[in-house]
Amino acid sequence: MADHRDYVLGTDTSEAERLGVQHRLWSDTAFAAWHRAGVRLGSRVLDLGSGPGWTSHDIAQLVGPSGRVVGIEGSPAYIDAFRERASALGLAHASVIEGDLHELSSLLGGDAEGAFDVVYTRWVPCFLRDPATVIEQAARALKPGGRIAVQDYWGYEIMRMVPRSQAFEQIAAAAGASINETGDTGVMGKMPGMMRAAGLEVEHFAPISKAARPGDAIWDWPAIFWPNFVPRLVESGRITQATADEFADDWRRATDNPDAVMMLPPVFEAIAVKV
C-alpha cells in the first residue's frame, strides 16, 4: 500500500487470514497471469503490495533458489509475517521491503535500475493515490523486454447478488466509495494508458469473469469478506447497523439457497512489456 494505515479493510491478523484463502482461491488466474509475464525458473520478480507473502512464496517457489523475488510492504506487522514465513518455506531467496509503493526507485536504490525480470501486483493500484507514479517506477525497474502484470478492478461497485437484495447493493456501493476515498475502483481502466505513459508496450488487456454460487469454492471469498468489510462500513458511517443487519439476512437466505448467484467484482488484467 502507500500507507498500511490507508488500507481500508486494516492488517490484522484476521485480514492476512482472509487474504491467504483469497489467494488460493483467486490462484488459478494468478499463475496464469505470471505464466503469461514469463515468470520461469531464475527470474527476478518484483511484487508491489506484497502484504503477508502469500503470492511473493508462490512465485519464489516457481523461480528457484537461482531466481528472486522481492516484495514491497508497507505494514509491518505483515512484514513480519513474510519474513517468518518464507524462513519456515526456505526461501531465503524471497525478500520484502518496508516501504510506500510512491517511492519505489528510492526503496530499490540505484542498482535496481534494469534489475528485475516481472513486476507483478494485484488488488493494489486500486488502493494507491498515484497508481500512475507507481506503474513508471515499476517500468524503470524492469529490464528490456521485461513484463509487468497487473491484476485489479474495474467497476467494483457493479456486484450484483439473485435474488436480489438492496441492502447487498447499498453495501456494495458504500465499500465502493470507502476504496476510493483514497483511491480508485475503476483503476484498471486507466491502466493501458498509464503502461503507454510509463514507455511500455500493452500486449494484454482482458477481463476475469467470476461467479459465485453456494456450494462452490468461490462462494468462500465474499464469505470471508463481508464479516470483515461490513463492521468497517458501519463504524466509517457509510451504512447503518440496520443494513448491514439487514444484509447479513439476506446473505445467510443466500447461502441457503442453491439457485443464489453472486457476481463477484469486476477483476481486469493488463500484461505490458519494456520496448
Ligand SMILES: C[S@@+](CC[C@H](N)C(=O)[O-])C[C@H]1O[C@@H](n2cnc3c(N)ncnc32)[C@H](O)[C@@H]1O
Second form
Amino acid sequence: MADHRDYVLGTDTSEAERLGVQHRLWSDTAFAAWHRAGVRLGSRVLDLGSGPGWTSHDIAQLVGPSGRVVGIEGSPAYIDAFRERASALGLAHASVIEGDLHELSSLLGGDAEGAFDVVYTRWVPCFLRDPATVIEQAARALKPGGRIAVQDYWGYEIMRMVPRSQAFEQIAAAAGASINETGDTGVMGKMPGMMRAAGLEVEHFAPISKAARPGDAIWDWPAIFWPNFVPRLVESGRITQATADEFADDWRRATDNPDAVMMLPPVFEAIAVKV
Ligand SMILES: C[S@@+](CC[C@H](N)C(=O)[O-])C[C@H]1O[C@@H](n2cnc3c(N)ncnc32)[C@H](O)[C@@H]1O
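What would you give as the form predicted in complex with this ligand, now that the form predicted alone is on the page?
Zooming out: every chain and molecule, the one shown earlier first.
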C-alpha cells in the first residue's frame, strides 16, 4: 500500500504552484459547486485533500470569520504552505489537520459527527486506496441537510489534440495508468453509488468539459502539468524519453498553429445531501 505522502504528482514547490494555476483555471466551476452545495456566510466546511489550500482559502473568504474551514491533508509540505498562506491572508478561521483521509473520523475527533454544513473535495478521490470509506466518514461529519460536493477528472484517455499527436495520447494513457497503480481514474463513475451507500441522496451528477485553442488560458494547462509529470513517467519507464521529446515538439508546433485544438479530460461533479 502506498503512503499518501507518495502522492504520484509530488508535493514540491513547483507542484504547489501548478495546483495554484490549475485552481485559477477551474475556479469558476469550484465556486459554482460551492454555491450549489449551499456554502454561505457562516458555513462550516471541510475540504478533503486540501493541498496548499487554494480552495480552502477561497472558501474561507466566502464563509467569513463567523464560519470555519478545516482542511485535511497528508503532505507536510502542503500543510506548511496552507498555514503560511492562511496567515498571510488573515484567515484565522481556516485550519488544516495533517493525516490520512482514510482515518478521517479519528482525525476529526469531536467533530466527526454532524459538525459540518458542507464537505468539499476536488482532484482527490482518484488517488485514494478506498474512496468509499472516505465518503462514508465524510457523510458522518455532515449535519442533517448538509451536502458533499466532489469534483474529479474521469477519462484521461479521451484527451486529444488536433493535429493529432501520438505522443500526447501515449502520455495521457501513461498518466492514467500511473494513477491507477494506487488509485482509480474511474472513481467518479462510482461516486453516486458510493454516496448512496453512505446514506446520502444524490442531487447532481454531471461532467464539466473544457476544450482549448492556442491563446486560450486553458491551453497552458498541459504546459504546466506535463513538466512535473512527464519526467516521473520517463523515470518509472512508462514512457520513453523519445516520446517525451516528441510530445514537446508536437506541443510547440501546435502552440504556433491557429487551427490546433485540444480536448481536456472532463471533471465530473457529484453533489449529495444528508437527509
Ligand atoms: C491534486 S491535489 C488537489 C489539491 C486540492 N484539493 C486542490 O483542488 O487544489 C491532491 C491532494 O490530495 C492529497 N491526498 C491524496 N491522498 C491523500 C490521503 N490519503 N490523505 C490525505 N491527503 C491525500 C495530496 O497530498 C494532494 O495535496
